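The chain below stands alone and is given as structure tokens, in the form predicted alone.
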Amino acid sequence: MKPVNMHRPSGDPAPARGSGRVVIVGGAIMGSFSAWALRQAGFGGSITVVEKDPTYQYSSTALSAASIRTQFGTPTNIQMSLYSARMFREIKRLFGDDADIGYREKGYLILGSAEQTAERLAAADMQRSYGADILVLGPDELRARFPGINFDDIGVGTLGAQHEGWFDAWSLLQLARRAARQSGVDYVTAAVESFELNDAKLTGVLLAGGQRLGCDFCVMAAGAWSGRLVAGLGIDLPVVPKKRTVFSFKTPFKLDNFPMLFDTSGIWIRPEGEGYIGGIQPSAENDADADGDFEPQHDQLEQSYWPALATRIPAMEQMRLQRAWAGHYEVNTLDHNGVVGPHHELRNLIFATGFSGHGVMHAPAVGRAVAELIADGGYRSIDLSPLGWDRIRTSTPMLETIVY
């Protein structure tokens, strides 16, 4: 595999190339890499970042799990979380010596049934030849490893044994934020009304308010209301806000080792300070696009959560919820998986969206690739064309098959 590039130290700039202005719509995990790796990769024009709530209190960024994974089906996919742990490991060169994202790689565990057994074989296979580092553990293994967890129904489990963990998204949300304003980037409070044209050409973003930024390159990265800003450009972008609800509890249940688990039943559960979080994908029938609903989906702990969790981990029958909330997910309906690149037409507007619940983890790679997009012209460190608009555009699939 190619080796990825990564960052120079925000000390030593790149020398100044790229002029003009862009305009990056949405100002959170995936909004401000890109601002930061724009001024990194050397970009000297003006970069204005629009966010309508500077708060971030119910951004996707703010209210994720927060956490990093090799073992997807994509292999693009597994190239941006291979970047962004090695990012994760050296924050301080890059971002200073505060610089601390509570960054913990005890892996994930994804567990699967003996039917599943030759599957999960064949993309542990196809992870490690793109760099991953990933174990196969039988039944035996798996009850050496983590005991008090319940394997008498599954066939293997496969377990990353680096680059895979979990992290502070807030934390990292303020580093590349902070960093990107120390270079001169502009954070503006204000909703995006709509967008300017000119010869099949994107020229100003038309504020709530009545203020207009001229742009020559203008990023979506909205998130999960990608789809909604763009339609009235007349783009279809099948990116929508579906919402997860996450449980915070505690049990007597303790495990040094403990990974994030993925359950064959759909569950998730990992670590958080002195107890655990988690959560479980709706049904297909109670997961309706969310807007703006951050309610949380409590009938889901006794329904469906919870027997799950004390089958799978027996002494985590005795729980004590903490606390539960609510973000979204920006799904990308299509395929599960990220819209990066140009739209065909306006070919100044740049997508970074629709990652489907990996947008935290992805964001150091697709913030240097729309960098790498506006400065140089092409993708340098990762090629992100497989993530391209021409896929959106012919309604050609290109699936991510580990989804929870």
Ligand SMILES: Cc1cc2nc3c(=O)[nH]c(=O)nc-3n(C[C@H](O)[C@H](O)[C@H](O)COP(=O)(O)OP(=O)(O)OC[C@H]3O[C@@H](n4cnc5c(N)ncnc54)[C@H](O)[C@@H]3O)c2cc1C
Given for the second form:
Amino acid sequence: MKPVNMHRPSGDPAPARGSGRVVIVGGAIMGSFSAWALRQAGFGGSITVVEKDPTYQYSSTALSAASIRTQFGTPTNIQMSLYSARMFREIKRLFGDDADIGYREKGYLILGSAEQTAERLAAADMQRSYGADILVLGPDELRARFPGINFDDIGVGTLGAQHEGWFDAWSLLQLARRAARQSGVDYVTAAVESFELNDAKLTGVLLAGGQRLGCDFCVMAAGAWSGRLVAGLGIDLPVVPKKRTVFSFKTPFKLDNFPMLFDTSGIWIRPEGEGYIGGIQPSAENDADADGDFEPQHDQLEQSYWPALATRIPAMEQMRLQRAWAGHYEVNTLDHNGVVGPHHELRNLIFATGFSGHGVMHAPAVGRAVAELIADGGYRSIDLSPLGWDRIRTSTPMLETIVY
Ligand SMILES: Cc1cc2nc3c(=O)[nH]c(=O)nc-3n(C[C@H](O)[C@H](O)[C@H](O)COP(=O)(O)OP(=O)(O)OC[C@H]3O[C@@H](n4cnc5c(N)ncnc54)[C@H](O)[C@@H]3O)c2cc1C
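In place of the form predicted alone, the structure of the form predicted together with the named molecule is requested.
All chains and molecules follow, beginning with the one already shown.
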């Protein structure tokens, strides 16, 4: 991977690049990082972020498990994670001494059966070739490192030795938002209802209440709402809301180096504060579009999560549920990857959405890419063209194989 220069600390002046009016739809992690990165890139025009709910209570960002991994099946995702992990390490330099996102590099431990071993070794080799630091561990090494976890049916575990772990997504959002505002980005509280077109150009964003914001560029960063929003433009963006429940619980089991653990059963668990959080991906037949439904799927706990957890970590048979919440993954049904870049006809409509459950970790890289597209007319640091609209238009998936 080509080394990428990080951003300048917020507040340092940048040489002016690019002008015009940018309107960003959605002011959570994707929208705020796009706005901040534009200013970092020296964009001299106006930037307005339109956010319908400044409490962010239903945004995926606020409801996320906020973890970062480099173990992906596609090189672009690995490169974006490495970019973000390096940024997280430098958070104080970039956002000030009070910046704290609670970044813990404790790794993702992804377990595989004996039959999956060859495939997992190949994935680790590929990930390493892009700069990820992945350890491949056999059952005995796993037992020695992680006592109390049952590895009897396991053939292999892969663990990120660095650049993987978790952080506080809410704090990260607040930092990006604060820095964007300090650099002259306007945040407007309103719902975008529709768009104004002239020839093959999006010329305005129309808000509930009748206000019009003229624009030279419009960035679509409305998360799980993005598909419906652009449907009004006749654009078929296959991004839909899928409900994911997170359980927060306490158990007497303690292990200092407990990583983010992905089990062969489909469950995940990681430490959070004094306890743990975890969840399980619903089966395809129980995964209808969520359509405004934020009710946690409580029955998952007894029916699938807890039995699988107690099998993997017998001491977790004893657990006390503290709370549960549900958020929406913004799932790109074509290939579970983000959509970044311009529409093929409406060239000034820039997508930054569809990250299917890995958007908080990738937002810093996506923001940078959006800024380069607008300020420089093309990618300069990480080439995100594999995530471009063309694959959606031509239904050519770039399948992400490591999906949780
Ligand atoms: C349970 C759960 C766990 C997750 N775990 C992880 C994880 O461990 N790691 C990871 O990287 N990612 C994770 N994700 C995914 C991650 O949260 C998302 O990919 C990411 O937050 C997407 O950010 P966003 O800014 O695009 O969307 P959002 O955070 O949803 O923000 C979109 C914003 O657009 C606003 N909006 C919508 N429509 C309009 C409109 N018409 N007008 C104005 N504003 C509008 C919304 O109010 C919202 O604030 C998880 C998600 C969930 C639900």
